[in-house]
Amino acid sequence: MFKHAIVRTPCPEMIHGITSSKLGKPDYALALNQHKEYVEALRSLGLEITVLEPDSSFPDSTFVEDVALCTFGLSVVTNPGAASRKGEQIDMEMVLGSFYDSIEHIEAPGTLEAGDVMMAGRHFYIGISDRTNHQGADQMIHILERYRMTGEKIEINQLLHLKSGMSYLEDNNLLVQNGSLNHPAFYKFRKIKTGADEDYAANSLWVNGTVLVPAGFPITRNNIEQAGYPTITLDVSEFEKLDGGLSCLSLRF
């Protein structure tokens, strides 16, 4: 169960964030409202929230998940693969020092963004992507093993991050994009599929027994509810325009 989350309020420069989408530029005022609703949803599920001030030096800095991995008594500060995001992790390390005695680091030439890291108990799946390379993934696995956890690398294609295409919902249930990521490493999980043309909803977020689901994807939400989970629907349209999803907007521990 999560007790705390760290979020960062979007900065006005988010309209210039990295994106491959064809959805247009975000509406900053709307993004602020959506972010507030996201924070309130986390708070309603029992989390204490640390809200960081906007950081105009980094347009994508609201996507705090990428710059650190927070887990069992351990935080790992990453080395983002996107050039415009290098440096975000420096401020985050100072914040994490208030919560963790043990902070490890991914060092160059390794790159890793934690959107590529999916936790399932004490085992971690690490996507090899344009943002996370083999050196970064290997460093992460070695760190995990020192703390009696395990990890393995997963080659991914046509996804920004591993968690763009799947989300672990606990209890051996894995939400996956319909028809994608048929990797042997995931055969042991029960699969909950997104609806046709609802791939974005694969990045839904389990928080203390409830699943946050992006608005506009009713088939996926129904499939999650049929698997026994209560859901909260949140509009994150302005973050979708920057290829960001629900998990990207917080560090949970």
The other form holds:
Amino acid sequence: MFKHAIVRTPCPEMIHGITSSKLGKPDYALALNQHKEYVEALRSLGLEITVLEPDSSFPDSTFVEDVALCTFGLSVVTNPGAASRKGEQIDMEMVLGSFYDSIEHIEAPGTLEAGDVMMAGRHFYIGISDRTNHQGADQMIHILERYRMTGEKIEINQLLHLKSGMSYLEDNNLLVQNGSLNHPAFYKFRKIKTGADEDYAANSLWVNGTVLVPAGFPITRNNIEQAGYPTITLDVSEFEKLDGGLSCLSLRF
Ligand code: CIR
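Give me the form predicted in complex with ligand CIR now, not the form predicted alone.
Every component of the complex follows; first up is the chain already shown.
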């Protein structure tokens, strides 16, 4: 069960964040409202929330998930692969210092963004992407092993991050994009599919038994509910415009 979450309020410069989408620029005022609702949803699930101030130096800094991996007794500060995101992790490390005794680091030339890291118990799947390279993933695996956890690399393509395409919902249930069910690394999981044309909803978020699902993806939500989970639907349209999803907006531990 998670007890804490760290989030960062989006900054006005978010409208210049990195994106591959053709959905247009985010509406900042709407993004602020959506972010507040996201925080309230996490709070309603029992989490104590640390809300960080907007950081205008980094347009994408609301996507806090990418700059650290938070897990059992260990936090790993990452080295983001995107040039405009390098440095976001420095402030986060100071925040994590009040929660963790052990903080490790991904060092250049390794790059890793934790949107590429999917936790399933004490095992971690690490996507090799445009943001996370082999050195970064290897460093992460070595760190995890020192703390009696394990990791493995997964080559991905056509996804920003591994978790853009799948989410572990605990209890052996893996939510996956409809078209990408067959990766051998995931054979042992029971698969819950997104709806056709609902790829974005593959980034849904398990929090203490409930699954947060992005608004506008009813088939996926129904499939998750059929698997036995209560859901909370949240509109995150302004973050989708920047290729970001529900998991990207918080660190949970
Ligand atoms: C980026 O491209 O870095 C941001 N616009 C979106 C990051 C989304 N983060 C995530 O999937 N964990």
